[in-house]
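Only one chain is given next, in structure tokens, and it is the form predicted alone.
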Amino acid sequence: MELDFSGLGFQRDEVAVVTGAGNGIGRATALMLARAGVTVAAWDLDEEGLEALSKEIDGMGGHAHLESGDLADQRFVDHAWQQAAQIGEPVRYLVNNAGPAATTDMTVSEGIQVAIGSYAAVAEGFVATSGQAAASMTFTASIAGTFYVGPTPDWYPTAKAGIAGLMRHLAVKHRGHPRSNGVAPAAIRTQRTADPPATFAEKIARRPLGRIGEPEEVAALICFLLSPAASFINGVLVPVDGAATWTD
């Protein structure tokens, strides 16, 4: 699915930053932000996938710049911050998308620490490097925690109801200097979904769309959220799950 977002008011060689770029809708959403015209510096754990990424932004024209490390180590949070800032465009966009899968085995201290520490971490190194110049940034949380009570590790559903608690602190402390505001998937196929429990494709087959959905569905909104079309929107959080949630 390429959709165009170039009408939604992206400037050609702006420069957002895209957490969790490898695969999923990380991957999703830089490639949409490509077509825009918008140079993406890509942040992930899998050089592969990133080097995957990039040979088919370069394919299209785009531009992108690439860095592999652990968003969780703060010295890797600010190496990679160092280098957005020597692209040559100050970065007027944050995707903060990388997160730890829900089947980690984690602790709830360990779950808080790690995927809400990252996503805090990012968000401050995008308004300490750009500035008056950030414009807007969105956050990947989920229906788990924070629409939804299932059967998840009890990590997942508390850290993903703290993203969507700090993205909203952040666009009231930031006066939409960036905006802030998130999305909350249900099951999406990547990756880590690419081969779900019978159990799991029986309860979605009773869904009211009947399917999980593809990471272009989660990207398609983020990008909206981003750019300057949505410049009146602040704080908020919506789900994408195909009405899911009403009906688990």
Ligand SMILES: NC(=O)c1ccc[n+]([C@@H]2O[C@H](COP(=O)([O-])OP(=O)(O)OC[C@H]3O[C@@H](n4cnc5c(N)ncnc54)[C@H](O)[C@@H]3O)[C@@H](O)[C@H]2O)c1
Second form
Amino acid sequence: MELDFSGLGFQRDEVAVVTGAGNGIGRATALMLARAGVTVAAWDLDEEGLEALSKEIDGMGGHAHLESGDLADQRFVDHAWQQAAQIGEPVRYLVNNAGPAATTDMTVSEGIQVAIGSYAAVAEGFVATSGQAAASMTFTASIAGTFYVGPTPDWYPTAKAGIAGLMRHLAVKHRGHPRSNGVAPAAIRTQRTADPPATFAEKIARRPLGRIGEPEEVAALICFLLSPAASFINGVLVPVDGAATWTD
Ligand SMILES: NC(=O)c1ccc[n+]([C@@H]2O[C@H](COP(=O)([O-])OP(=O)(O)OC[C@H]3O[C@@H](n4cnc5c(N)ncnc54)[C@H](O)[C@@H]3O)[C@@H](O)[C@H]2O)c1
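Okay, that was the form predicted alone. Show me the form predicted in complex with the ligand next.
Okay, now the whole complex, with that chain kicking things off.
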């Protein structure tokens, strides 16, 4: 599915940072933004994933700025923002999306530190680096901890609820410079859902749309919320779940 975002108000050569752009939802978002003429700065732990994304963007006649490292490490976040400041155009958009898989074995304190801490550090760097040029940012949360309670480790819904809280707080604090919104996906077809437990297919079949989502179906919402077309939308968390939360 290739969507046309030319009507959403992105200007050619505006810059967006996309975290977790090496795979899944971040990758799909980076490609949609690149197709809309936006220059993408792609940040991820996965160097190979970034290289593959970069090739695809080159093939469209675009160019991606790659930074590989761990966003849970403040030194990498500082370094990545220093590099982004050299791009030549200010970063207008931030897709705060990279986070550990729900299956990661962590305590609640570790989960808060890694998952919320990295989003907070990246958002803080965005505002500090871009100032009034910062137009909007999105936070990838989850239905877990926000619209749904399910069988995940304790840290996951806790961190995702915290991300939604941080997103709303920043929406008010920054008074629209930048706007701040969130997406709350249900199960999406990425490497994280590639090897599901036996009961998963049954659960998905009971859901209203009877399937999991595609990364592009989350990316489309992220691109809309980021764009000038969503100029009066600030501080909302939108489920992308095919109404799963009404039936689970
Ligand atoms: N796939 C789902 O079912 C689902 C559901 C709800 C929410 N989410 C959320 O969507 C976001 C994207 O997940 P996805 O499904 O696309 O996963 P994915 O594994 O396909 O992609 C995530 C990317 O983020 C990168 N990443 C993770 N931690 C990082 C770190 N500390 N520093 C730098 N890069 C890091 C990974 O290397 C990977 O390339 C996550 O925040 C996840 O919690 C996913």
